[in-house]
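This document starts with one chain, in the form predicted on its own, laid out as structure tokens.
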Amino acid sequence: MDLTKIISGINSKKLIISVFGLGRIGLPTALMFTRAGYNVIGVDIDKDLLNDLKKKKTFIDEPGLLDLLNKAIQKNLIEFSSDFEYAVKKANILIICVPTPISENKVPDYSAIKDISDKIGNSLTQGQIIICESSVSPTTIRDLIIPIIEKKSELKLNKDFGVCSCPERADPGKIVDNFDKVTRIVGGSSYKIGKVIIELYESITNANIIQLSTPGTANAVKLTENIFRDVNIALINELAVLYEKLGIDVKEVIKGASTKYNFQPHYPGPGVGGPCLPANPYYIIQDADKMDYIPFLIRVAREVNDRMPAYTLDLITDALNYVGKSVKGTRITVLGLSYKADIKDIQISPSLKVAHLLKEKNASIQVWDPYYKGKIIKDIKILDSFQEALKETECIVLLTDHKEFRDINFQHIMKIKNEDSPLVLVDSRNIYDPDNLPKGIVYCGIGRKILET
């Protein structure tokens, strides 16, 4: 494959980049190419989304993103389109950023990958390179994307076109900020193609970039780092449940263990959420199944973390029973629905699962999340203010550790309480120190026994 045109285009910034899928990863990727001076075609099937972007509006809550969008439009470096054929034929580089969610049956849904591979294959011409930033299993590019494109285009890999994997390693809430900091990984269908794509990414980011031997290896790196976290979070969740039963404070244990040079602390919680941690293990599990291999540890870790919302409900139940109340009919203030702190994102959120479990138990829940105030999220109404959520509350359940929740004035809450019974505080993220809480609170956390302040 002749890479002269691509290399020349990198040096002159004359390449045209088409980015397919303008979600939380695709849009920042497209705008980072415009930041470097490239012309970009942003492609999506959602025409309402495209119209909003043309009006300089985005649903994605990422610091710095709107500024990049405004500059790209002002400089006429980006166009938005739902015409896939046009976007494929016009560009030199095609970047796949479509979603790869997990089905209800815990099976990777690659329907969007299949669809975009079909569309690319139908219009692909010689000399183009396809980059996959979507999260996929190690075998997906080799066994799914490449065969579809070769069949549809009647072109040959590495002779007529190239393929690379450069899986996103983004941290929602810090995607723009981390773009120049987090190392990128690239695996090409050939060494030369991989090398050229490294040059391309070097032209848009100051982050380090390393080359791996194959696209599958790059995808394995992405999955391994997330599975590592999922397994370790499952381990500490399991220990937290055990230590709570033994009367041992897991937070104290983690603090002590962290003094050992080779201990890497992970923290318990109501479960794991987001587009990666609860999903990525199933990409590997599916590949393992094809090889007649059972990754027992990965599967058990998923089961442990998936059980944590139910365990959190048990914790709430036990704490209420301690003061002579049941979940049913109790006015419970739920703090946080996002899957993690300080971002607007409820993808596979364990906090949302706990809220639904409380509703199923007929609790009278009052939900507050500063990122969703006044909205209805999957049948859960979020109130307009924290003060409104505190009205006549009998129990506060912290599910997401937004920074706004770390400095709550519990002294004030105790003063405005109408009844004499204790206030139950269930701290599923272990962010509060019971020693600093006012009198009259029954406190418990994950891996921490019930305490009366």
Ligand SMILES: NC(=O)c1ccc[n+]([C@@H]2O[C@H](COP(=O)([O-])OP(=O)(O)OC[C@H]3O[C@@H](n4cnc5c(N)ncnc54)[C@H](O)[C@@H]3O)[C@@H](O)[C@H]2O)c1
Contents of the next structure:
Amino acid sequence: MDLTKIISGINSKKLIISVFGLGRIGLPTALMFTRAGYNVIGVDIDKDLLNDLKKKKTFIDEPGLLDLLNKAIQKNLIEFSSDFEYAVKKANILIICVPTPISENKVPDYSAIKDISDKIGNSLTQGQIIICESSVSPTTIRDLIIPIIEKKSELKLNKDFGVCSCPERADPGKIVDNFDKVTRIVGGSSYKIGKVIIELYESITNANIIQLSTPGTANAVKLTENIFRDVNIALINELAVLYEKLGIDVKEVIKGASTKYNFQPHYPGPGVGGPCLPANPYYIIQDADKMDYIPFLIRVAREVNDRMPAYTLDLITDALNYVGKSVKGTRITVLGLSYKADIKDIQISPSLKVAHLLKEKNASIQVWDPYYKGKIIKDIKILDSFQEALKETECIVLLTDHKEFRDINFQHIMKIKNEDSPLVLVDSRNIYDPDNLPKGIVYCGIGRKILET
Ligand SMILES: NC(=O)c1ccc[n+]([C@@H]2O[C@H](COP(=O)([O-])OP(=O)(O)OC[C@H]3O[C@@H](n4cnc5c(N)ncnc54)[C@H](O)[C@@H]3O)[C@@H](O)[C@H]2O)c1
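Form predicted on its own done, so how does the form predicted together with this ligand look?
Next comes the full complex, this chain leading.
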């Protein structure tokens, strides 16, 4: 495949880049190319989203993103379109950022990948390179994307067009900042194509970029990182549940174990959430299935982590029983719904799951999350202020460790509490030190026995 046009286009910034899927990954990616001076066509099936973007509006809460969007529009470097044929024909580089969720029955849903591969194949011309930033299994590019594109376009991989995998590894909440910091991984359909795509990313970011031998290897790297984390969190969750029963404090254990040179601390919690960790293991599980291989550890880790919201409910129940109350009818203040600290994102959030479990048990919950002030999230009303959430509270359940929850003034809460019985505090992220809490609190964390302060 002749790559001279792409190489000279990188040097002159004269390439046209089409980005398909303008969500949490696609929009920042598109804007990073405009930041470097490239012309970008941003494509999506969601016309409302495209109209919002044209008006410089986005639902994505990422520091620095709106500024990039304003600049790109001001400099006329981005156009938004739902015309896939136009976007495929016009561009030199086509970047896939469509969603790859898992279905209810825990199977990867590659319908958007199939759809975009069809559309790319229908209009592809010689000399173009397709980059897949979506998270997919190690076999998806080889066995799904490339065959669809070759069949539809009647063009040949590496002779007429190239394919590259560059799975996104940025940390939600820091995606713009991470763009120049987190090492990129690139695997091309040929060594030369991978090398050219490295040059392309080098022209837009200061981050390190490493080349892997195939697109599938790059996807395996991305999945390995996330599965590594999921399995390790499952291990510490399992130990936390056991240690609580044995009367041993898991926080103290992790602190002690961390003094050994080869121990990597992971922390227990109410479950594992977000777009990647709870989904990515199922991509590998499906590939393993095709090979008649059962990845026991990966499967069990998923089950352990999926059980944590129910365990958290048990913990809340035990703590309330300890003071002679039950979940039903008790006024419980729930803190945090995001799946992790300091971001506005509830995708597969264990905190949301625990809140729903409490509702199912007829608890009288009052929910506060600064990122969703006054909103209704999946039938749960979020209050307008923290003060409101404290009204007549009998129990506080911390589910997401947003920064502002670390400095809660429990002295003040104990003062305004109008009931004689102790305040129950369930700390599902183990962020509080019971030694520093005022008297009159019944405290429990994940993997920590119930304590009275
Ligand atoms: N969000 C993250 O933090 C994160 C991190 C790393 C990797 N990823 C991966 O990046 C990919 C994209 O995820 P996301 O979080 O940006 O998803 P998202 O849901 O935020 O956005 C996806 C966008 O794609 C659009 N879309 C859906 N089907 C389409 C189609 N057929 N053609 C064109 N557009 C289509 C949707 O309208 C939406 O705007 C996924 O594979 C995900 O696993 C996400």
